[in-house]
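Here's a solo chain for you in structure tokens, the form predicted on its own.
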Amino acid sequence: MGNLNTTMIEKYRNSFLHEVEANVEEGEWVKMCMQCGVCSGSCPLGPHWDHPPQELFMMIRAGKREEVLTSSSMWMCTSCYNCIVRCPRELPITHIMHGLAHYAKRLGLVPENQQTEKFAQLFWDNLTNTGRVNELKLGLKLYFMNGFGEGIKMSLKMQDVGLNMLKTGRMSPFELLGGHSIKDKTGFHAMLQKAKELEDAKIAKHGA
């Protein structure tokens, strides 16, 4: 009966660990953080986070599920890579964390009004459309995303910008009318189909 007990607790304390390693990309190094906490210290953007990531690794083997994926933590990955680098065991902490964003998302997890995952979709979803990135409709949008009034302050305040990319021919209005395009943008949306299929089947499979 106790070793029955034991083996009980033990995986009730392993299912989150376990969840990640099967939905998050590379979530398996999780186990292999040592606490060193050079990751957070490299980091731009280190006295920003609410749980480092050497504390968020912490959290998914003790199981903490809700709170790490409502975190704010891992949409503050600027991909900077500092943290990979200097990793004393090479752990691909970035990729972990931009993991663990998708999976929130996935699961709808999202904290409110979170700023980068605002980014991530229109990008994706201005990537999508042809192909290629459209820059002008991408960042009028990025600058319109709060609301019309903050738009109009953002325009105002990078118009000299936006001037001086017309100039140069680094923008075009053309853009405006749909822009440039791949060649086979139906081969294109049929990878990406392809690719949420086998996405799908994974989520299904692992029961996330």
The other form holds:
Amino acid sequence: MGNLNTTMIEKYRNSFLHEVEANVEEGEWVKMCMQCGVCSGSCPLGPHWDHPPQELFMMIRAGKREEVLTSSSMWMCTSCYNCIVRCPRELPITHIMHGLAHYAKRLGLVPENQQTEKFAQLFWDNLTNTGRVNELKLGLKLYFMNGFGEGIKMSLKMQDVGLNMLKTGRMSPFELLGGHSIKDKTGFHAMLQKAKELEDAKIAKHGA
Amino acid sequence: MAKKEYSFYPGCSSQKAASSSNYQVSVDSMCNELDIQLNTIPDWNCCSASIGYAGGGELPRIALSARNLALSEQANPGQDVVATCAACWLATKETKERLHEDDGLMEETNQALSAAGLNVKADQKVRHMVEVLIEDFGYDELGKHVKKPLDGIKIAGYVGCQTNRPFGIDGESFENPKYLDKLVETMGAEPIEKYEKKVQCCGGALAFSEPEKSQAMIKDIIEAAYDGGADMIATPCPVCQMNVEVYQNHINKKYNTKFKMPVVYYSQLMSVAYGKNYKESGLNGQVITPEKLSIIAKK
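Output the form predicted in complex with the partner chain next; the form predicted on its own has already been displayed.
Whole complex next, starting from this chain.
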């Protein structure tokens, strides 16, 4: 992935905006931002972003490639869609944030130990395994995603939540043994593999 | 009214012994009263909600929802796809729209689907259960089925994010949607009309990865319900329900509050009002028992 990053820097040397337009989901919208700041003011986690969306859009145009892609900002998006419905220019901001996050990950530029990136990857691995989310396994992986010691601490802290879910029949220990699944896993995996191949090929072509 | 049929996408959290299995129980009871037949999409898969983007690029994520649409077209042709989960609805509707906006994406998606022996047209409507209730029945019709009005219960209608944005319910505003209050009123309960946190984000999936930041928002959602005099919060979203209900102990410890605010689904209010019992209304799935609703359910 480090290679892809270098390739992209070479290819788009003079324009990070063009790189985003070509490779980031809904990236062609970035240039439409008029810098009003409504998105930043509407974001529920706004104060926790190093660079709120409006700023990211400006930085993309200013060619601040590394600052944008290594930022934890877009990983703060809760997918509440406030920014989308309020943007006067109708930029699909939520999707651009997801797209920037995914592209940064593809290039290996996510800040170390980014918690949402870790959880989101766990979620993807969990759902693609059997075609359906296994909540119990996902929960346990989440608790232990920052190491064993931290995992034990988290498990103890979250004990009351787990017990309450068990007691009310909203969690089952049997999910550890296989659990919910679709039937056509073979077709499902072949479909995802094909989709990934098509997408990787497109990005590789852009980088070439 | 004649029986209504829909192609149903239940979603991961509604499965047996999953986090919103009680939502599903109450939806089944509600549909039974309204003579709605939900034809489950055979072999449906997860939509990857709004947190699949780290591992999944645009095309793999679109393919997930496209597979469900393709299976629905095969098994339930001509039927609207209906979801009860906000994230399932959003992802599926989003996919349908993007496929029609972008011919290239449609072609690539079908290339991916062909690896599973499927093909998608995505020409059916994708709807939330709330839309079915409001648009295909209407408040008057929904009210006619009430057997036990929810007298004397004050309810904060917490609409949240993804049932409300970016699509929302036709004719409702993003900033102050009223449909949940109207549903509450139709069931004979009293809505907290100036519930200022009705569309506040609960953190969504970030409640797992950024618990402190999310719980600060959840605290405000609960506090505003208490301030309005609510006996309970009602919501149409499984993530909202869980996030607002299950972390109250942790919030109490951190903020020195004494929260014990029940959080129920609109379908549970409707099941109870329609004369279904405690279990049929999924009330045995609540971590915090909604006392006033339980009393009516057990009557």
